[in-house]
Each structure stands twice: as structure tokens, then as C-alpha cells.
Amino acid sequence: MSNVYDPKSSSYVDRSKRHSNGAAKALLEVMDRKKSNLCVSVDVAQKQSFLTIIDTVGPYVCLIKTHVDIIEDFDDQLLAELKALSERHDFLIFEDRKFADIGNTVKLQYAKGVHKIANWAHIVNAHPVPGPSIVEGLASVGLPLGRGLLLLAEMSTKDNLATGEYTTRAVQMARQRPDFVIGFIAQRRMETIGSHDTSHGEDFLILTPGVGLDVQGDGMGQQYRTPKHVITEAGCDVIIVGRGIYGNGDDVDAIRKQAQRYQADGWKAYLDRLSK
């Protein structure tokens, strides 16, 4: 029997004890506490709609994913209300900024400007294209604040370029900074990629977009898989759902029911994975 540690067969709460990064530990603990591996991606352009959706789905999620740069009436009050909702409903905040520049530039983008992302986002992400300097620049800001970084190792859109050697290099970059890089945006587990000794218990968080229960695509290149495929079969950790929850209008009851539905399906897929 192999003694190699396998995150897929371990519970979220047990895995939380293996992570030194505060954001990773907090996310796994919230997932266990709320029985949810659901992240809702709230991609709307109006402040009130943004906050209403978050308040509605908040009880059912472990994570809210934002793109604050698309909000047309953005102000500091929005951030105050977002942080208050995070505390009230017990979820973390993931700003999907996709940093993609040299280290000094991303350091400024993370800490400064209108949005001051490091002040409120527990987790951010970055493209590995610029090389390790992007991780170092972000870590210089985020690590002292207990933040965590995800690298984009794979994407869910048709014909994307994040494959092969690109994915391998992203994993190698993460291994250089395990104190800050907590995982990946990806479609499968990353621990076995590249030449590496996994006997010490490597454990990356895998957050997966492109999850849907009712459709297989959106006509603009997005491809959807079910929670069962993503969590049980591919071994990923968090399902990211957006329009599948709030895409049919502003009916709060309908949004709530969809969030409950995805939470239940995602959690069942996780329990099925553990039972195997």
C-alpha cells in the first residue's frame, strides 16, 4: 500500500490542519463548518444588484468571487458592506483580478489604487506568464496580511492556451512559494504534475470554474461540467458558479433556491468522493 498523501481522500477539516497559510486554513474550515464547497461568482455591474445577490447566496457559500472593476457605481461603501456580509454570513472573498504584470506593478495594483484589493480580499489570483516575479511582488503585500494566491493553471473556455508546459510551469512556480500560493484555478488536481516527490504531503486547493447543472455552454466559449464530475471524479475542491445561480433575473427566491441546489450537489459530490 502506498503511503503517498492524497488530498482527494482527506476531509476538508483534516486538510486545513496541513496548511500554514491563513487564507487556505480559513477557507477549508469554512467549507467544513458550512457544509459548502460552493463559490458564487458575482459578475454584475451595479452595486445594489451585487450586494443583493451576495446577501441572498451568502448563507450557502464558502466563498464569493468578485470582479470589482466592472461595478459602474463602485465606492468605498460597497467594500464596507461587502466585508460586513462576509462576516455576517461566514464566507471568504476572492477577487478574481488575474494579475498579469511584472512584480513591482502587481505589488502596486494589489495594495494601491481605487480598489486597494489587499485590504479586503482574502484570496486573489494571477497568471503565471510573467514568471516567479509576479508571485514575489504579490507576496510582499499579501503574505503579511494572511492572504493567499491562486495561479491560473488551466481554464474552462474552449481552445484556451493554458495547457501542457504552461500548466507544468505554473505548478513549479507554486512549489517555490508554498507559504503564499495556496492552489490553482484548474480543472483537475495538480499534485502529480511535473517531476516532484509527493511523499511529504503536498496539498493544493483546486478551484474550478465552468460548473453547471442545466447547460453545457454559454455560446461564448464557456464549457460547463457538473459538480459530480468536478468534485467526485476530477478531485477538485471548490465549484465556481455564476450565471447558473442568478442568470435568470433578479428574483431573490429563485436565486436562493439555485444556491441551495448547487450547495447540496457540491457537498454530496464531496461526500461521495470521501466514501470511495
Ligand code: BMP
The other form holds:
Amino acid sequence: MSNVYDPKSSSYVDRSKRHSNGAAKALLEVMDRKKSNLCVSVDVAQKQSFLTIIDTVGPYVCLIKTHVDIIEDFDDQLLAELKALSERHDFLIFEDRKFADIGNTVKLQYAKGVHKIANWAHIVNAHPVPGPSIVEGLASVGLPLGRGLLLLAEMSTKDNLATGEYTTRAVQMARQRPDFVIGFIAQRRMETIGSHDTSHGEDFLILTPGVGLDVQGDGMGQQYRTPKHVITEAGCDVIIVGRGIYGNGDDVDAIRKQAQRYQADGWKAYLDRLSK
Ligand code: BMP
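How about the form predicted together with 6-hydroxyuridine-5'-phosphate, since we already have the form predicted alone?
Next comes the full complex, this chain leading.
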């Protein structure tokens, strides 16, 4: 059928109009505006290093991914500076918290504690393992603030358990809350999973970790694919890159060059996909 909607062949900006969730819309719009489908995952333990990397890669990314619990000298000033950088460089913030508990607990973890994640993260993610109640708990905090949630439907690591029926159930959970669940952490598109009818125009954001241009793994189970494989071939939307950008030391010129390289490569892969 030629009129079946396919997110893979639609532009990011056209797709932004299909999303009602504010965070999904904003992400697709910034991707189009900055010509970037690059998310940098800033997994470092010192506040100064964290902020320096973000300030350096900021112009080239649509999204910054954080693991805020890694930071040893965390304070509220760090959050103020992170927010200021997000406004100056025009990117969204994704806290990779991987919530995985009962609704009541995740609600507290999202809104409270030292980090008060809901106050500053436009997007968070959750493991679907507890079932739909995890989404309900998080939505009760995030929806009033205009936030979005990603479910981990697949993982990038060798021999991970998020496959088959587990992935299908994750997609079914997302379909129950399209106002809040904006997509997945996954390795390929998810719309055809558990449903052969894509004509109703389903559109999920697929954010994909395990991306690297120079190495295939990290010796600890991580598996890397190239932007071409992830974006052009598998049809994912956002490449998540961590050590591929800053793994060779603190030199800001080297970090900037790597961010520019991944941005260019990811965008070319997207244009190649659209022209197919
Ligand atoms: P790196 O590019 O340095 O391997 O970092 C990948 C990042 O993506 C890490 O922050 C990790 O927590 C995250 N991630 C992953 O690698 N695989 C997954 O399946 C899900 C993730 O969130």
C-alpha cells in the first residue's frame, strides 16, 4: 500500500507535527533547526569536566544525555549551569535514569531526592519490567510538566534479555500512553512490532546507544554500530554517542572535532535515508 505512513521516509520536521507531546515535538524541531540527530552521553564524574564537555559539544547536538548520579561533586549550581547551557546552545536534556520500580517509588525518584529530575530533564527513560504501572507513576509527575518518556525496548549490550516477547510487550505498553511515551531506546524501528497495521500513522522516536565510528566494543559488553547502520539501515532517529566523542582525553579541540564528525555523519545518514 503506497499511502501507508512510514516515519523512516518522513522528515523530522514533518514528524514533529504528528506528536502531541511537547518534549517529542521540541526534540524533532531542534533536530531540524540544528541539522543534528546527535545526542552526546556525558558520562563523567567531575562537574567541571561535565560542563566543559557540554559547552564544547553543545552547538552540534540536539540532545544531551546525563547520568546525574555519576557526578561526585553534584550541587544545585550544576543544574543551573546545565539549564543555561541548554538555552544557550539550543538542546534538550535527557536524564538516562532507567527507572525500574513500582509506580509509587518511581514517582518519588522522579520528583524528589537530591536530583529532582522532573524539574530539569525534558526526557527520561524506564525499563518496562514492572508493567504499565511504571508509566502511570511517571506520567503523574511528568505529564503536567510537559515531559516525555522513553521505554527501553532493546539494549545495545551483548546477550541482553530485552528481546522477543519482552520487546513486543514494551511496544504494547507505549501504545497505551501515547500522550507520555514518546518512543524507545532501541536498535531499530518499533512501529511494526506486534501490529501489522501502520496505516494509522504511528510514529515513535527511536534513540539508539551503542554508536561508534572507530571501535566495535569496549571490552565490557558494549557493541557499537556506525551512524550509517543505525540511521540509514535500521531507521533509528537519534544516535547516542559517549566515549566516541570524549574518550580520548580532555582536549576540547579534539572533543569538538569528534562532535562535528558524528553530527555530519549522522545527518548524512538521515539525508541518505530520505532520498531512498
Ligand atoms: P558509550 O557511547 O560511551 O558506550 O555510552 C553509551 C551510553 O548509552 C551510556 O551512558 C549507557 O548508559 C547508555 N546505554 C547503552 O549504552 N546501551 C543501552 O542499551 C542503553 C543505554 O542507555
